[in-house]
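Next up: a single chain in structure tokens, the form predicted on its own.
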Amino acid sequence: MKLRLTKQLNKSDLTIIPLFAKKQPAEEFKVLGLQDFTGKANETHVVYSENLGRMMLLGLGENKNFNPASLRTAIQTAVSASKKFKTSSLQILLRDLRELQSPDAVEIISFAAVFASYSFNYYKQEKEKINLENIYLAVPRITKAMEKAIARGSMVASAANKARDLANHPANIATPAHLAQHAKLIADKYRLKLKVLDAKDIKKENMGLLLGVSRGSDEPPKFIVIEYLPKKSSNQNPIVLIGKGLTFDSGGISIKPAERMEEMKYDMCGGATVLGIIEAAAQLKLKTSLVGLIPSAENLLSGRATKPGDILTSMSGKTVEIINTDAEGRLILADAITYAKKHYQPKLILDYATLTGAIIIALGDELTGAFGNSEKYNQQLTKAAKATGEKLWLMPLPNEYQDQLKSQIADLKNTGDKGLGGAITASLFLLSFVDKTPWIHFDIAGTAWTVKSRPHMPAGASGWGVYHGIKFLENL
């Protein structure tokens, strides 16, 4: 699929005309049926004209409420709705609204258009056919900044869609070995350095927490290391991205309820996000050195599985009493954090994990919880969130809650008190291994996937964090 800027209106299968509430389209597009259209946010209304054929009026809501998030949602809604017409080409009319002509607006429109064209059909005998080949953005004049923006938006969206693909595959396909193979494809394509540690290598690194989580499965664990190190920044300490790669989480001995357990194939969405960011960074030739670490395993039951009450020894040497085997994500992340500190001395660690159900209770399914130990990055976090429409909320890390993790027989427990700030105590557990290294933890349990389709987003993986992560890294 190709995105192009154009000054001329094309005879496309569909023309999308974004409009603010209570605003009329340009005189040349006035058509019968306009009285049925109010322009409220994400409203779509299809009409026909002699010169352009099928047209879709797209509501942007009131101008005063317009922002990148509302623009992204509106464009995704319109492009998603266009699929039922089986269009091979569409154009989005930007020339009549100045708010849509800035490079930033062009970038997010490009991202939204490619993102919304996504479909996951691998396992259906009758596959949904995607006919869309060309998208034109009609603007009054074309600038180099706009050309860069349309390329950037489409590249990042493509990387996010690949992350969605990776996460949407079922757990019998998307095993730790499958994640490693996907990382190899990225490394080979962009000439990146890749190292995949198997069980023996993991044992040599003394990652007792990762090994403990994987013990109940016949599927061997993998620890994926992928490096993006541009020559100009090769002397810099890298930023390390850590992604939780639990390809299926039954809860282990502390087994989850059967209802909706099938969704636990998405417990590796953090790992998919990290690979998406690395791929997008390589495409965009980002100047920042990045290292992606993905501890990957299955958390299942067997006679070998770790039990509640067991004590595991982490790579750092700290011992952990296992209270609940379903609190496994923090365990594998803790070993990854120690590995990052030992081998890379990172200037910043970002970790992405579907870590706790507690964050969904706190923030719902629209906001990612962000926890960090360095105030200087908070402003950049919120700036990137506003620019990309990927929403987050800065969460606290009160020292008082650390007492919940004290164990009588080990250095730490892997859970705090039931029902009391579970997302916070999980983050404090990670902080125990981070120490003073600058670090930000994204709990994406509520935002990594959606169960029900929405007008702007089908059910399944959302790719949350790929766009935000790239924007955050660029803003540093």
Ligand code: BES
Contents of the next structure:
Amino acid sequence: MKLRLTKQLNKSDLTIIPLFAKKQPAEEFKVLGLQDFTGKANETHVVYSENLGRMMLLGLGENKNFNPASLRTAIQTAVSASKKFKTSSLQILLRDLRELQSPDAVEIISFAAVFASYSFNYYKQEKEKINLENIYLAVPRITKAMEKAIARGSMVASAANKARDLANHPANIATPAHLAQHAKLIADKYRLKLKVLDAKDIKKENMGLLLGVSRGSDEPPKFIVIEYLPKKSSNQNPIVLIGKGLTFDSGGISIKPAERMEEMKYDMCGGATVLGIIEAAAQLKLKTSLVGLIPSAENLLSGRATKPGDILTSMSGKTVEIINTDAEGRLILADAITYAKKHYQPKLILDYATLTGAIIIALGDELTGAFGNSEKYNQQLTKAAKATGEKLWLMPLPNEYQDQLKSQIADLKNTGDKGLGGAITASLFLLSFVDKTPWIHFDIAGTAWTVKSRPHMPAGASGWGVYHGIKFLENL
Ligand code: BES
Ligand code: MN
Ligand code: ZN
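The form predicted together with the named molecule, contrasted with the form predicted on its own above:
Now the complete complex, all chains and molecules, led by this one.
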């Protein structure tokens, strides 16, 4: 799919005309049936005219409520709704609204258009044909800044779409080795340094937690290390991105209920997000040194599996009493955090993980829970969220709850008290490995995956964090 700017409206299969509430379209678009369109946010209304053919009026809502997030949702809604017409080209009319012509607006429109043209299409014999080949953004005049914005928005969206692909693939395909292979594709394409530690190397690094989690599966664990170190970098110490790459989470011996267990193939979304951010950063030639670390394993059960009550020794030396084998994400992240500190002296650690069901109860599926130990970096989070429409809520890390993680016989246990701030105690577990290094943890259990299809977002992986991460890094 190609995205381009155009100065003149072409005769196209579909013209999308965004409009604020209670505002009339330009004279040439006035046709019968307009009175049925109110312009409320995300309303789409298809009309036809003799000379322009098929048009879709798109509601942007009240002008005073307009923001990047609402714009992203509206464009995704319209482009998704256009699929039923099987058009090979469409154009979006930015010409008549100044609010849609700033570089920032063009960037997010481009992101949304590419993001919405995604479909996951690998496993049906009868392929759903997506014919959309060209999207034109019709503007009054073409500027360099707009051209840059188009390239940026579509690059980041393609990276996000690849992350969605990784997560949508089932766990018998998307294994730890598959994640590593995908990392290799990125590394080869952008000449990045890649190291994939296998079980033997992982043992050599003393990552007892990652090994303990993977013990119950025949699928060997991998620890992926991918470095993006640009020549002219603004930071000597890299920012380390860690992504939970649990390719299937059955819960282990503390097995999950059967209902919806199939969704646990998306427990590697954090890893996919990290690969997406690294790929987009390389493509955009970001001036920030980044290292991606993805601890990857399958949490299954077998005669060799880790059992409740077992004690594992982490790479840091801290011992962990396993109370519940389903609290495995924090274990593999903890070893990755120690690896980051030992090998990189990170300026900042960002981790992305589908870590807890508790964050879904707390914040639902629209807001990621963000936990950070640095005031300075915490403050940057909402700015990037506002610019990208990837929303989050800053969560607390109260000292008092550390007691929940005290074990009688080991340094820590891997769960807190049932029903008492589970997303927080999971984060405090991570914090005890992070210690003083600046760090932000994103619990994307609710946002990485959409259970029900919505007009702007199909069911399945959402790619949450690729766009937010890039914006956050650029703003630093
Ligand atoms: N991968 C899950 C968290 C999760 C739940 C992600 C639902 C997406 C949807 C994680 O490994 C997990 O099982 N966490 C447990 C922790 C508990 C045992 C302390 C949870 O949240 O129930
Ligand atoms: Mn689990
Ligand atoms: Zn998990």
